[in-house]
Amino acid sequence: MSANIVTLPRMLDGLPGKAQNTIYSALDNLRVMTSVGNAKVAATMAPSVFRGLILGVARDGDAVQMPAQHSTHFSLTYGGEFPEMYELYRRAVANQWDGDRDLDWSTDVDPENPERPVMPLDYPPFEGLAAKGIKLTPKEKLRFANDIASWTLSQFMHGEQGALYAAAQVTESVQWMDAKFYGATQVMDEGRHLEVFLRYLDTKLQKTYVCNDNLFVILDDLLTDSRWDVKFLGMQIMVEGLALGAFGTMYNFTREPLLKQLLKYVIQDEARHVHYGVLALREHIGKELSPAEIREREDWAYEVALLMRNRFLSHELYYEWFEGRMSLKDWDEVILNAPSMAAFRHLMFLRLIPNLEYIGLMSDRIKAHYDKAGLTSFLGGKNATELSGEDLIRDIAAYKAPTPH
C-alpha cells in the first residue's frame, strides 16, 4: 500500500524536527476532521475527534467521562420473536470460557527467550526502519519486538473496556428479548476479555500503553452517540473486525503459548459477536431505516474503516524510541507500508466487507468508494453467519502473509 496518506508539503523540509512533528500532526488531524464527504457524519464525528485528537484526552489522568444519550428498550410483552438469535444466545451460554480456570498462568512468559517469543523478530518493520537510516542492535531489536507487543496488547485491553461498556449500552437498547438475552452473554465476555489482557500485561509483559487517540475517537463516538443501531454497528461490525484482524495477526505471529491460547478463546467469542451484530442490523436497516439513514450509515461505516486502516500507526512507539533519530512522517510511511500490517488489513477487511455487504451497506454508490480505496477484492466473501470460531481460526491460521525480510 502506498503511504500517500501521509503526503505533506514540502514547505515541513528544512525545519526542525519538532516543529515538523507538531506541524505534520496539526494538519493531519485537521484532515481527519474535514474528509467525511457526508456533512452529518462530519458532525457526529467531530466532537470524539476534538476531544482525542486535537486536547489528547486519553493521554492524560485516571479516567475520562463519555456522557450516553440513548434511550433504554424495556419490554412489557417478553416475546421471543428472534429464534436465530435465540439459538445464538444458546450457543454463547454452552461456551462462555473462565480466566483463570482455562488458562495456564503459571506458564513461565521470558520476551527475551528466542524459542517461544511473544513478538517475533520477523513481526517489526526493521527494514524500513532501515531505509530511513535507524538500525538497532541484535538487543535493540528484541526489545522493541517485546514494546510492540506490550503496545499491540495495551490497545486490545482498551478496546475491550470499550466493547464491554458498548455491549451494556446495547443490551439495554436493543428492541428484541432474545438480543437481550445475547448480548448479556457479551457483556460477560468483553469483562472477561478485559480481566486477561489486563493480566497478562501486567504479569507477564509488566508493561502497558496509554490508549492510542485514533482507538479512542471511535470508542468516544460509539458511546456517546444515542442511537443503539451506530453504536451496534460501530462494535459488532467495525470494532469487533477491527479486533479480528489485529487478534488473527497476533496469533499467527506469536510463538508464546498461553498467548496463543488466550487469542483463541477471544477470536472465537468475537465470531459469535459479529454474528450477533449481523443478524440484528440486517434486520433493523432492511426494516426500519429510510434511504437518507442508510446512506448516513453507510458513510459513516466507510469513513471508520478508513479510519481504522490508515491511523493506527502505534505513535507512542515513535515517540518513546526515534523521535529525534527520524520524522513523524516517515515513521507513519514505515509502518503503513509494514508485511505485519498488510497482514493485519487483509484479516480485518477479510471479514468487514462481506459482513458490510450482508447487512445492506454497500450500495453501488459506497462500493465505489471502497473500490478507489482497494477494498473491493473482498466483496463477496463469507460473512459471520456464515462462520464458526473455529472456521476463523483456520482461515486465520491459512493466511500466508506477506514474506517478512
Given for the second form:
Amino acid sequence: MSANIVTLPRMLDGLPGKAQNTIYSALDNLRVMTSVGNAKVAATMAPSVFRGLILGVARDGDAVQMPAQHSTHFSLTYGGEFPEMYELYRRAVANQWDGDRDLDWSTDVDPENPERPVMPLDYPPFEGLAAKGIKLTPKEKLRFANDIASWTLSQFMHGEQGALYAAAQVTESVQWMDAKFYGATQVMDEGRHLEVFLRYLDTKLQKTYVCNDNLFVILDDLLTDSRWDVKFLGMQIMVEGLALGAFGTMYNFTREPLLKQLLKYVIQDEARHVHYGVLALREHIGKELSPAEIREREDWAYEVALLMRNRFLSHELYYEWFEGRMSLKDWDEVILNAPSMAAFRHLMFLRLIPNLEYIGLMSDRIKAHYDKAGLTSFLGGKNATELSGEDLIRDIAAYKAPTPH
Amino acid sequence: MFGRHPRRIILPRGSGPAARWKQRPSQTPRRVRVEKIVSEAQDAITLVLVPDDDRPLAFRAGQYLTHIFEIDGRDERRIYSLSSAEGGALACTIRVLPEGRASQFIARQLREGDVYRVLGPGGDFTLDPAHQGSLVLLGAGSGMTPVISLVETALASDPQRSVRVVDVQHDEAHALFHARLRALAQNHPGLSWDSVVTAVEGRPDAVRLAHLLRPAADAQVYLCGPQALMDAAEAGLKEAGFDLQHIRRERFVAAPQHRPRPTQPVPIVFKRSAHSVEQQPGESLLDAGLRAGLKLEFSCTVGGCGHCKVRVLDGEVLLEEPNCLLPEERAAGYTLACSACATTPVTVDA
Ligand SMILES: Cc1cc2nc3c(=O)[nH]c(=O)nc-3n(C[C@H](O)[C@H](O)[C@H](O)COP(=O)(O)OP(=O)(O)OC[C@H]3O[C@@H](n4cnc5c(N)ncnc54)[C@H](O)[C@@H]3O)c2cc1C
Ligand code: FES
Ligand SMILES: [Fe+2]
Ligand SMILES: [Fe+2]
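Having looked at the form predicted alone, could you now put up the form predicted together with the partner chain?
Entire complex below, previous chain first.
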C-alpha cells in the first residue's frame, strides 16, 4: 500500500476530475478495511463494507433486505430481575411524549428567514471552501446552509430507522425480563424519533437525502451481526453516542424553535437509551465474556469510533454542489477541519469515551490506540448512569463551538 | 435512455407521503432549462430538462411536473408526465394537438436553452414499493408517457419481474416508445407487449381489453388514456373477476380555459379552518387560502388531479372548464379550488 500512497497524487494529477474522484474513493474505501487491525473484526465487517461502500446498495431501489441471525430469548419462567433497569422502564413509561401533540407543527419554518434559520451561516465551512477556491454568493450560502440542514436531519432519520430495528432485535435477544420491558419502550421511542424527523423533513424542509454509505455500513453491520452484545454495543453505545454528538451540535446551532424543541425531546430519550446500554453491557462484559471476546469487542468499538469520527463527510453534498469544481479529496479536508465538525466530535467523544470505560472496554492496550487518536482527554468524564436528560441538555448548551473568527 | 444520473443524492418523495400530515410541498416553482428537444414520433416531442441551478430534482416513476409557460404574456400551466425512468434525466413527452395552446407553443416556439418554471413533481400514479407481484399497464396515445417510465423503473430494480404492456395508438407513425420497449423486451424475458393500432382495427372494446390485459390475481394494473378507454378496460376486468382495488388510473384531462375573474375582492369563509379570507382579483380559491396560510390540499394546480376538491356550502363560484371533476361530484356541490374563484361571498367546507 505504501508505494501506492506515495505515487498516488502524481498518478491522479494527469487524470480528469471524475476519474481522480473514483480512484480516490476506491482507495479510501480500501483504507477502511486495511486500517482495521483485528482480522476477526475486519472479517465480520467486510460484507457490510462491501454492500455499503462498493455496491452502494443504499443508493438504489426502495429497500434493502438485511438477513439477521440473532436468536430470540424466550423466557419460560420470567426470571431475570434487574432493578435499575426496571426503574428505567418505569421512567420511560412515565415520560412518553407525543410527537403530534407536544410539538407545534403549525410553526412556520422558513429556512431562509435570517431571524430563525434552521442552520445559521456560522455552521458551514465557508472559509475552508474559499481556501480551495470555492466562492459562494450570499444566496448560494443560504441555500448551502439549508442543504446541510436537510442532509444532517436526513442522516438522523436513517439512523433512527436503524435504531428502531436494532432496539427491536435487542429486545428479542436480551435475557433479563426487566430489560425486555425496557426495550419495548425504546422501540416506541425510536419509532417516534423516526416519525418526527420524517415529518420535519417532509413537511418543513421538503428535501431528503439518501442514506450516507458509511452510516449504512455501520447500520447494516450491526443489524446483521448475530451476537446480541455487538448489536447492543453498536447501537446503544456507539450509534447513540454519535447521535448525541450530532443532535447536540444541531441543537446548539439551530435557531428554529420547532426543531430545537424536537431535538430536546429526542436527546432526553437518547440519554435513557445509552443509560440502559451501559447497564446491560457492564454486567455482560464483566461477567460473561472471555478475555479474547472482550478484546474483540474493544477493537470493534475502536474501529467504529474512528469510522464515525473520520467518515461522515457528507459526500452527498459534495456530489450535489461541487463535483467538477473541486476534488473529493479537497472536500474531505475541508469538512474534517470544519469548526462545526470539531463541535460534533467533541460532543460525541465527551460521552462515548467515559461510557466505554464504564462498561469495561478501555484496557490499557486499547487506550494506547485512543491516545494516538487524541481521544484520551475525555477519560474520567461522567458516564451515562450519572447523567440525566437535563444534565445532557445543559452540557450540550454549555459547549460553545470554536468559531472561525 | 438519457443516461442515469450516476448517483442518487436526493430521495424522490413526491407529494404523497406528507399528505398524512395534511401538508403538501410548497408551491414554489423551480426553473428548468430545455437541454434537448427530441422528435419522439409524429406529433410528439420530448423535452429533456435540467434544473437551471444544476441541482437534482427527484421524482418517482409515473409522476408529472406542472409546466408554466408564458404564452402571449400570460402564464399557461400544463401537466406533463415524466417519460424517463426514476433516477434518470428529467424528460417529458408531449403530444402536439392541432389547436393546443401549450403544445403548439412547445412545438413552434420553445428552443433548446430556453428557461421556464415547473411545479412538482406530483401525482400518485406510482409503483407501490410494498407490491412485488406482476404489473399490467395500459397506455393509450400520450398515456404511454408515465407507462414507459414505470416499466423501465420496475425492470431496472427487478429484471425478472413479470410485466405486461398494452399500448393503444392511432397508427404506427404516432406510436410512442416502441424502440425502448423493443430494447427492454430483448433483455427481459418477463416483459410481454402488445400493440393495438386503432386506425386498422378500431377501438378495442371491454372484452378485447380484458383479453389483452389478462392480469394475474397478484397483479397491479395501471391505466392511462382517454376516459372512455379506461372505463372500458375497467368494465372488462370487472367482468373477468379482477379485483378493481388493484387498478390505478391517470386521466389526462385538458387544462381549463381561462375565464374572466372578478375585479373586486370577494370574501371567502373556510369553515373547517375557521378562517375568513379576501379573495383578490385574479386569485383562485386555492391561491387565496394558501396566501392566508391555510393547509389546503393540492397537487397539479391545473384542474387535472382532483386533490384540491372542496365542497361549496354557500355562494357562487366560477369553475373553469374542462377539468377532472366527475358529474356526480359536481352534483354533490364540489368544485376544484385551484381552478375556481368566488363570484359572490362564499363559504367552503375546508
Ligand atoms: C395528470 C395529467 C398528466 C398529463 N400528462 C401528459 C403527457 O405526458 N403528455 C401529454 O401530451 N399530455 C399530458 N397531459 C395533458 C396536457 O396537460 C394538456 O392538457 C395537453 O397537452 C393539451 O394542452 P394544450 O395547451 O396543447 O391544449 P389546450 O389549448 O388546452 O386544448 C386541449 C384540447 O382540448 C380542446 N378544448 C379546448 N377548449 C375546450 C373546452 N372548453 N372543452 C373541451 N375541450 C376543449 C382543444 O381543442 C384541444 O384539442 C396530462 C394531463 C394530466 C391531467
Ligand atoms: S390541484 Fe390538481 S385539480 Fe386542483
Ligand atoms: Fe432515537
Ligand atoms: Fe435511541
